[in-house]
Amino acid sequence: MDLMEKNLELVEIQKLEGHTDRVWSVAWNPVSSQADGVSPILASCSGDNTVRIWEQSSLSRSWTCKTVLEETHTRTVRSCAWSPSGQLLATASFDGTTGIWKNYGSEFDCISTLEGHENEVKSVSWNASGSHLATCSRDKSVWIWEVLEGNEYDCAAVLTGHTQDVKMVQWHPTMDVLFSCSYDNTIKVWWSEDDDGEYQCVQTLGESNNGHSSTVWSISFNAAGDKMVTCSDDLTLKIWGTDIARMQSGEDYAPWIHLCTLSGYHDRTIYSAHWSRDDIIASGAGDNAIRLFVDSKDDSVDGPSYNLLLKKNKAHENDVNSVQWSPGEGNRLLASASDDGMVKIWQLATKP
């Protein structure tokens, strides 16, 4: 199905009010799917302090905040994530904690606070299996916990590498393999080579391997985890991939190699990329615009191209700083998350 061809439009579905600052990032509940027949969830966290649990009804199809979690962080939450099994929430707050959230269907308690970070939490991440929860820091570090039984958390590792802030950290979605970002312009790789748990620096991407030349805002992967989008305050993005089938062997570390710099296509910082289960990538940016890509299918020598498919103008009166396609297989329903203080929910849809 080549999407270039058909003639589509992004359809604000709803616009989600309620959080009083800016909205940083939202998260999509991964069992919460329209295929499954439960409702989706969306949580999405603010600087209010707050997250908010956004839920669409099955019969009237709009969306209402279910609940609002309150009263635990005194400072912003810049970050929010679902466990696999989408009855945990994590949240990473500017008051250097991060707080773990469990789903008892009406409501949720925060169960355990996560400390260690010296300053602002900036980014929360569970690994494939949800064993594994990973978080970064302003401090220039990346910390692993360990996910015990009875709500217990263990730091498992201290990840130091980067020289600046480090803005987002993201697991691989089918190997322990972790990636962090930062204001030092790098993307760092982090993996163990047994299961002893040795967290090693095995690949930093940089401006000397194609890398980008300043900020790297967000990192978002293919379904099939064999290529990676990245983002940045230098205007690009960036496709990187790897021998998926040599690193899920087992043999060794297979490296991420540059395939294509995505430029020209933005004047303000790209703050998010998201990369959808149908192999769109969304980009959300601080000129208030929301683009689509698509991969061209005409690969040439130099390796695969990218198509802009489409630029929603205006789609927040302020900086998009989160997007995030649902997991769904098919709707394609897709959440903004802006400076403006709104959340909007989005439809991927032919023209009339």
The other form holds:
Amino acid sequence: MDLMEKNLELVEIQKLEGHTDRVWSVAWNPVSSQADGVSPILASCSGDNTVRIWEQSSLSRSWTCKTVLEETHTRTVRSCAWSPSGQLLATASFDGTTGIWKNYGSEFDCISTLEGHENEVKSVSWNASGSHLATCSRDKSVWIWEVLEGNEYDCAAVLTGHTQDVKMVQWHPTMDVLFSCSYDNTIKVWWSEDDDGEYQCVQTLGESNNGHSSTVWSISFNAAGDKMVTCSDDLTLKIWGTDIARMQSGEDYAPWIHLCTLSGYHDRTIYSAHWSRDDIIASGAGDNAIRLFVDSKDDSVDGPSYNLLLKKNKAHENDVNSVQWSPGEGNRLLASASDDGMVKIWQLATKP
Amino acid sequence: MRSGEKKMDSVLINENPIIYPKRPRRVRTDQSNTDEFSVDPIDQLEIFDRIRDIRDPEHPKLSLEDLNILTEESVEVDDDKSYVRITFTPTLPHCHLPTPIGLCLLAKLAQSLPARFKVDVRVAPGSHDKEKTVNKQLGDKERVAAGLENPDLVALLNKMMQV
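Having seen the form predicted alone, could you give me the form predicted together with its partner chain?
So here's everything in the complex, that chain up top.
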């Protein structure tokens, strides 16, 4: 299916209003957004210190705010992440804590608060099995937490190495390898060789590896887990790859290498990049636009190269902070969050 | 106080700043546009007027204009592109105060300009040792947002803006 052949457009399905400050992040519930007969659910978090849960009605097809998670975080909620089961939502806040909320359908209860970081928590991510969580902070550290019985969370590791504010953490989609990116311009890979919970930094992707020359804001993996995209204040997207078979065989660590840099497309900081299941990379940037990129499938070029599929100017009235493809098959829904206080749902569709 | 004894209550980095003569303020002469529905493009002077009187953090009786930290030329504006860039010159190349000035400029312009404007604030090239560090901090909106939640910093900025 050659996407470049089709005449595609990003159609705004709905604008979700409610937050009273900028919206930093959105996260699709992995289970409800995929299952048949279940309405997709989206979480958004904001500078208004709350998280909103939005649901699409199966009858009217319109989105409404089901519930507001408030009175827990005392400062900006910077990011949120659903556990793989969809039962728990973790929320990372500038107040230095990470909230864990249990999803009871129409209600959410904060069942635990993870403390330990010295200042603002920037990001939280669950591993593929849901057995562990990772958080990161302006305190330059990355913490790994183990999920125990009875709503207990134990700090399993405090990983130091970044020399500045850590902006995002992201577990690999299939393996227990953790990735972090930072204001120090690098991406670090953390791996536990013996599966004993002793994580080490096994790789740092910096300028000498064709890495970024300014703050790296986010990381996203393709479905296969053999490629990732990173985005930066240096106005580029970078594509990295690894020998996934070698990694999965468990023999040793297979390093990530730079495959391709997408430059010249953005003129303001790129805050978010997300890789869809069908290989479309979306980016959200400080120029209020959303851009979509696809592999050009050009065999004459060494290594992969990417083309701009489309650019949605004025996607929002201010910076786009987060873009996330819905995990559902076939519907090509994209959610975006902005400094304009809005969350938007988009559909990638063929022009009529 | 005996001679030779330091005054412990006022150790300023820049004890004797150069105070620049105030430039006369230009009066807007173009009163020809009487269409109440038209919106004039925002220009350099209008933006400069919003920031010229911000007080220096160390010398609250003096403004950024008095100390030549800002001049009209500090402001670059493109109304069509909704873009503003402010370049400010710290009084000393090694003084440790440029960040509050930069943050105050960002805060003041966020309050004064329509939301459509993108604002970049930077230290004048070559004017400070920590130029790259400060510029990077001022360019990180997440750090700026978190900083602006710090009550001590907010108190200082309010003082500078004489709120």
